Amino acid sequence: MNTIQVELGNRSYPIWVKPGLLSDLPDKLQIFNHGQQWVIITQPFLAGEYGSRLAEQLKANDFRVALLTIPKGEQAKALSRVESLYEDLLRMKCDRSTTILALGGGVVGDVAGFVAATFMRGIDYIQVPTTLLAMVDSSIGGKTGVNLPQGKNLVGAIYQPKAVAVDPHFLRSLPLRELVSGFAEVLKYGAIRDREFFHLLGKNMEILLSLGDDQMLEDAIARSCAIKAAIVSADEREGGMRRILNFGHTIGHALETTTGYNVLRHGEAIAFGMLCAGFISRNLGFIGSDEWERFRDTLYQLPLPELPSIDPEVVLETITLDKKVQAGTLHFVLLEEIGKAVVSTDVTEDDLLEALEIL
């Protein structure tokens, strides 16, 4: 088992990564069990596949546990859903001692985390991520929240979990596109912080995507978690360093918005966004042509879908509206080399347009 610590003073917490960890959870969670009510928040498919068995195992180990579900899909990230969860918790006589287990992908983690952050002014919660994206990204760092009709993630809180329990075996039931989407974020960690990791991923992408090597998969997830944990520990509220996590995201988010959220998975859009960011890095002289080609060829190890035809001008408009344009300044993440990201405020609209043309 890999254990990574997110260092945030008295709010520090461990990330455990181990294939088969689900069966060990009653044992691992014993330190947090004081006879309080536990509530697993998950989605119907995940409840059937994993949640019910987890609840039974916990009960057999003297946990008081109940299971609640929310629908799948981004629409579940809504204040109305949060309100009905509060009502469920009250109906079950939950109080400040209650602990929530968020069993699911980023949608479950964001909603259940926000409920934990706000119910009775904050109760304990533990992330049990079941998508690769949630394992390496959304379950770590404490960003929780929901969408408004006007936009994504407009309401939320930064509220850290007590632990993150990662079992890569969940990925066996995950659709391939979701897995590819997660590996785009894994490649991002290599690109911004760890050159050797990036090359290792490029060399082994096929076996990783086939889930054919448990140890390699565990290590890839743990290395990604360690990078995110280190960045979050240094910069919890995205003042500076946390910005490099947005590598590929300025253009990626704009692609998600302009193509409509159902066309590209998040990580696919980020992969295209990273391609553009790499291209701009080369055009501005940050990296050489060899490095750019190596970067591009590695990203293309991911089986990405055909990008629907996009109008670069429309994508550009979306970028300028994006919330990351703070006080008129675009903070754009570039590569100084593979494994080293820098934030630049010198990227112009023409640079962006030129990069969008390559898509």
Ligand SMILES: NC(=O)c1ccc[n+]([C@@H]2O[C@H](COP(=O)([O-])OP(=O)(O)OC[C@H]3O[C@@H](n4cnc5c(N)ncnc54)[C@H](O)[C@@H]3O)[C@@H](O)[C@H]2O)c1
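Would you mind giving the form predicted on its own, to go alongside the form predicted in complex with this ligand above?
What comes next is one chain alone, with no partners or other molecules.
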């Protein structure tokens, strides 16, 4: 088992990465069990596949467990849905000692984490991610959030879990598009922090997408988690270094918003956003043409869907609402080289529009 530590003083926590970890969870979580109410928050399909069995395993090990479900998709991240969860928790007589288990992908983690951050002014929660995207990204670092009609994750909190339990066996049930979405984020880590890792992923993407090598997959997940853990440990609240994790996200989030959230998977949108960011990096002279082409060709190893028709001006308007715009200035992540990212305030609206045209 790989164990990666997120170092945040008295709020530090482990990330466990191990195939088959779901079966070991009762033992791993015993150190957090003090007779309190545990609540698994998940989605209906996952409740049937994994949640009910996990609840029974925990009960057999002296946990008091209940299970709640939220709808699939971004509609679950509405404030009205969060209010319903608060009411469910109160109905179950949950209190400040209650612990939440977030069993699911990024939507479940975002919603369950936000509920944990705000219910009774904060209760414990543990992330059990079931998608690759959640395993390597959204479950780590404490970012929680829900959506407003104007944009994604505009209401939220940075609230760290007590642990993250990653079982790569969950990936066996995922459709290819979900794997592609996750590997876009895995490539992001190489692009911003580890050149050798990026090139290794490019050489083995076909094997990884087919889940054809368990050890290679576990190592790729663990390396991604380690990169994110190191960045979060150095800059928990995104005052500096952590901003590089937003590589591809400024345009990616805007594409998700303008296409209605249900057209593109998150990682697909981020892949398109990274292509735009790489293009701008080349145009502004941060990287050369050879580096840009190498980066672009590696991203295109992902079988991305055809992007629906977009209006660049509408996407640009959405970008102005992005959380990375501060005092009217956009903080945009570019590449100085593959493996090294930098935050720039020099990206103009014309640069963004030109990049959107390549999509």
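Whichever C-alpha set is largest while still superposing within 1.5 Å between the two forms counts as the rigid core. This structure is a prediction, so every number in the text was calculated from the model and none was measured. Positions refer to the first chain, counted from 1.
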Quiz item: With the chain broken into two rigid parts between the two forms, is residue 356 in the part that holds residue 294?
Solution: yes
Quiz item: Which angle, in degrees, describes the smaller rigid part turning against the larger between the two forms?
Solution: 10
Exercise. Quick one: how many Å does the C-alpha of residue 316 shift between the two forms once the rigid core is superposed?
Key: 4.5
Quiz item: How much does the C-alpha of residue 289 shift between the two forms, in angstrom, given a rigid core superposition?
Solution: 3.5
